[in-house]
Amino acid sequence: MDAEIAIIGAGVVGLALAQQLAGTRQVAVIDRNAGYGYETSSHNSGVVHAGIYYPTGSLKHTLCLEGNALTYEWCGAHSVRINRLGKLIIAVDGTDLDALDAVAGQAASNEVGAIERIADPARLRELEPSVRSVAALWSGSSGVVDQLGLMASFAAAATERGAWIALKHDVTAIERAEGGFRLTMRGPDGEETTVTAETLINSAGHGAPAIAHMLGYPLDGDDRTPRLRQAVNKGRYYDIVTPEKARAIRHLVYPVPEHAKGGLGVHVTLDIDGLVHLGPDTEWLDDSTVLDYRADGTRRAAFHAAASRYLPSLLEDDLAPGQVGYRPKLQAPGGPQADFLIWRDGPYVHLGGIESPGMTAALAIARHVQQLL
């Protein structure tokens, strides 16, 4: 075999896996794009989540909680920019108080630290003078990270430990070979090449179901296979471009969540460079949708309507189209939250539905997969 472990997907999770496993095994990472994390891993808000929202005991809960601490530790040790600036989850008015209580209850059940309930109007104004709210939860372990810097640090650690990373290589076929797998890939020059590996880890994000299909797994599941089919949920962002209004935002600000819609509602984030973003919204798409990352201004009025509920001074003219991202979701449209899927079938490991908080949980996911193997 050319490698002991082949990982398909050089997103934040695939690269975290590579650096975790490369210390003791020969690892190959394969990705169809020209750089790291060109899809989900680089088209998000960069938030380091605390583990508040997820069902207690789920992988999203436990791996996010573990990954939160690991991410801060890793970034400190590898000079990756990270900012523990904190998050406010707000009740805009009295109609949100029951939902805020539910979030507080979930945070307590999940044993999330650094959580504080705030109902003092003066304290709320002190924290966020431009935000309208009657109560809030403060999450002190939430923050933002340089996503590209984080992925570059994982890739550097992996290669230092002997892993090799093949970008611009699109996997076109997989077959089981004696002792493992044979992967056929189309390289940047259009020529096909093959690589063999004892173990295959499918961390292909939106492409994960297609990789599983190449191996003959039923995407809708059966008595021995979980459901592997994913939906696509589009999220658009808009940026607050009026300088004085952007500078007025000091922390992450989230309304109470909208889980049934597939997201957490249109919220305010500051990225690692201090730019201020609204979003993402949610739009369910067919799983065959071609991902188009071009921004447009078609939803500016809707974003303004959602955000002006708690940012009363915000005008439509303060907003400009930002980035576009796509969530690979196991959740059905309108259905309950779905957990991460981390499933092993002998020498094959499938990672499905790795959406938020996948970046926060990446190092914990890597440890979890290492234990599975």
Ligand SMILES: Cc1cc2nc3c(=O)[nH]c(=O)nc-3n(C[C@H](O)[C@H](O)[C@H](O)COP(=O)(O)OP(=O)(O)OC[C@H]3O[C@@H](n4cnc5c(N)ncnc54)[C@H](O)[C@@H]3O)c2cc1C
Given for the second form:
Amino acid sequence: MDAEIAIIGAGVVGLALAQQLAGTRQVAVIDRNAGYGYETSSHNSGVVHAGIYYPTGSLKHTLCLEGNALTYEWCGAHSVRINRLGKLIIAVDGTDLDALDAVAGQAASNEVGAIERIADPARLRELEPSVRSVAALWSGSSGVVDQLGLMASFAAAATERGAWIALKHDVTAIERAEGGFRLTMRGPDGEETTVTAETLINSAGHGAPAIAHMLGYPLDGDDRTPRLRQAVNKGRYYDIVTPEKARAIRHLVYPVPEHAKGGLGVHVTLDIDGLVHLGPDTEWLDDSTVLDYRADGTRRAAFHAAASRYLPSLLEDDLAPGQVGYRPKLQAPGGPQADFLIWRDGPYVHLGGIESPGMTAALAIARHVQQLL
Ligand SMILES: Cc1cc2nc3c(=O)[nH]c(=O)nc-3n(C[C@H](O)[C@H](O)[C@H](O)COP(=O)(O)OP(=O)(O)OC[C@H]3O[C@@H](n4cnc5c(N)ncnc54)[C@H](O)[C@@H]3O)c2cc1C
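Now that the form predicted alone has been shown, please provide the structure of the form predicted in complex with this ligand.
Then the entire complex follows, led off by the chain already shown.
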């Protein structure tokens, strides 16, 4: 065997896995793109989530909580830029108060630390002078991280521990071989090469169902296979480009969530460089969609309408189209929320539906998979 463990996918999760498993095992990471994290891991909000919204005891809840602490610790130790700037979940008016209470209840049930209910108008104004709200929940463990820096630090740690990372290699076929797997990959010049591994971890994000299909798993599941089929949910961002309006935002600001639509509602995030983004919105697409990461300027009026509910001075002209990301969803359109799927079948591990909070949870997912193995 060429490697003890092959990981398909050099996104934030595949790289977190690689640094966790390398050292004691020979690890190979394979990715079809020319650099790591070119897909979902570099097209997200960069928020280090606190673990508030997810059903208590779900993997999203437990791995987010654990991953939040691990991410701050890792970034401190590896000089990755991270800012624990805090987040406000706001009730814009009285009609949001029940939903805010529900979020507060979920945060308590999930034992999320550093949560405070704020209803004092002076305090709300002091925290976010340009935001309209009648009450809010403060989350002190929420922050933002340099996503690319985080992935670079995982890749460096993995290679220092002896892992190799093969970019520009698209896995096109997999056979079960004696003692493991034989992967066929198409390289940058179209040539085919093979690599063998005892254990295979499918951390291919949007590509995960296709990899499982190569192994013969039924995507809609059967009595021994969970449902592996994923839908795609597009999230667009618009950036607040008027300097004084952008500078007025000091924290992450989220209206109460819209789980049924597949997202958290159009919210305000500051990234690690201090730029201010609105979004992402939600649009269900089917799993055959070709992912186009170009900025999409078709929704300015809708973003303005959603955000001006709590940013009353915002004008459409303050907004410019920003990045686009795609959520890999096990949740069916309009269906109940789905948890992360981390499924082991002998020497095969499948990671499915690794949408938000997957970046926050990456280090905890890596530990979880190590225990599974
Ligand atoms: C709009 C949006 C906002 C988000 N915001 C946040 C946030 O604020 N905080 C947070 O914690 N999480 C957030 N997330 C979630 C987070 O970005 C993902 O959970 C995380 O990036 C998933 O990482 P990954 O490594 O599983 O997948 P990916 O980054 O998609 O990596 C998978 C890799 O597999 C490779 N691959 C696929 N098929 C093949 C193949 N056949 N051969 C070789 N390589 C292959 C791809 O090239 C890709 O690089 C957000 C997601 C979206 C879409």
